[in-house]
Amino acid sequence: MRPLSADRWLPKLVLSPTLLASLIFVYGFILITIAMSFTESRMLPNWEWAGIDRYVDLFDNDRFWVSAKNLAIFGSLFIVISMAVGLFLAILLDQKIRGEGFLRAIYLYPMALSFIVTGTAWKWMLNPGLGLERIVQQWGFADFTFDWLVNPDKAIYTVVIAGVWQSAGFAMALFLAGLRGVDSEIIKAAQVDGATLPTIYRRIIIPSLRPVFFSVALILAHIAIKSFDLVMALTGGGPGTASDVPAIFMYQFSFSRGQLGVGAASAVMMLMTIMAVMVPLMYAEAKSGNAR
């Protein structure tokens, strides 16, 4: 038997610490969290079996359903608007306009900021006493109001605004890469046949970006479901629980209210939500790939 050459075992040796760390600190903790959701854990882990009691407590908690509703509102608007704005910006930049590199850097700049910074900045801008409302009133429009940040019925939409501002540039970058990968000969042939530019984009280019749409939707859905720092910095989940989301619910019940079991159950439900989004998308993409 020939000994393994260095080019075969060296990559495995280099990657093994990362693989081991992932198994322990990602999948290992996922299993621990799932196990804890079936226990009597309160302030500290308690491995006494409780069955589905923690899930019953979770589903009986009105605040959990408020956070789930807010996630549905935020997630759907955040994903759709970010993709629409990103695609629009990508199409504009795809026209080979002057200063494209400068504009691309401006659009991508928000992604260089953390969600804490984004939330803090937008909290100042949307503050009725300091930001947009006060500035417009000082310009002479005394009746102008924009109190979404402190309005329980509108607070969740301020999170959407801040989230789209930060993530639309990322969607733009992915869409632009997809647009630049479209075969130019197809576009030229369509132009020879008399197709207008909007028709070319609507009938040929945009449908060919299906894998990009899949990737962007998957990443944005993941960002939306695990949103924590943006909401905490911008609204803190308030006013009251008006902009509460499952990530904040999980954190506060686990570490502030001493209900680790309920917090673990909510974390498991967040994982199930991610899987409910990812699995159908991945199945649909794999099915369409096989069909092609």
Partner chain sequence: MNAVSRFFLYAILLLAALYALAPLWVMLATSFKSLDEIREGSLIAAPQAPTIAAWGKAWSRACTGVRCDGLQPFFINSLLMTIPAVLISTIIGALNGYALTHWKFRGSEVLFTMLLLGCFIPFQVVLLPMARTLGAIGFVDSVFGLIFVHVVYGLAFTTLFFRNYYIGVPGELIKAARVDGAGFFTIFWRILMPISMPIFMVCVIWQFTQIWNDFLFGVVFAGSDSQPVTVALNNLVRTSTGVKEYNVDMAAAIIAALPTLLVYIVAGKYFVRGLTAGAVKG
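Having seen the form predicted on its own, could you give me the form predicted together with the partner chain?
This part shows the chain on its own.
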């Protein structure tokens, strides 16, 4: 046999570093983390088998449950509100608005910021002493209080406020692109049929945005579960551990408290959560995609 022509092996050669990286640094490392979650590792990895002890530690830890609950609150509110605001703004912007490009740019710019910057800014604005609270008081509402940032029961909601501020514009951009992609002939046909604008949106346009809803939900869920920087900058997980999320829990146990095993176990739980959210979403989307 003559030697294979270069074009036969070049594509594989080009892809091989990525394949290798993915195999080692994604799949391999996930396996190592899973393995580590079943060991006695503390300050340093210690490959002594510990069975499910680390998971027992994890589930016995109140702080973990606080962080899980916070993630549930933050995640659901963040996703729902960002999507609702995003869709609302997108529909409004879709009404042949003058200065649309300008408004769109304003709504979207927070997306360019780091969550650390967002957190820092909102922390300053929400701080009870000199921030929002005082402005409202200066406006004449002398007993207005807004102390969510330092209130253990409310701190997690400040994360929602800042998170929505940052991501709603992004949802808006995706929805707007989706709205623009809807076949204008369908809309014309509906108008000829006598449908009003709200009906057209409710019955025709929004249902056809299904894939966009899917993408937006997927991306926001992803941001929510990974949420680390925003909480770090805004509340630092506090007061106390009141606004802890799993990402912070994992970070602190792994890197400050020398509990690698528990850190690994919590990372595995995060992975499982993401899979529990993504897999049904993707499955549903793939199925409806096939049906279409």
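For the two forms, the rigid core is made up of the largest set of C-alpha atoms that agree within 1.5 Å on superposition. What you see is a predicted model; the values in this text were computed from it and never measured. Positions refer to the first chain, counted from 1.
After superposition on the rigid core, displacement of the C-alpha of A276 between the two forms stays below 2 Å. After superposition on the rigid core, displacement of the C-alpha of G238 between the two forms stays below 2 Å.
Once the cores line up, the CA of M43 ends up less than 2 angstroms apart between the two forms. Core-based alignment between the two forms gives a C-alpha movement of 2.8 Å at L20.
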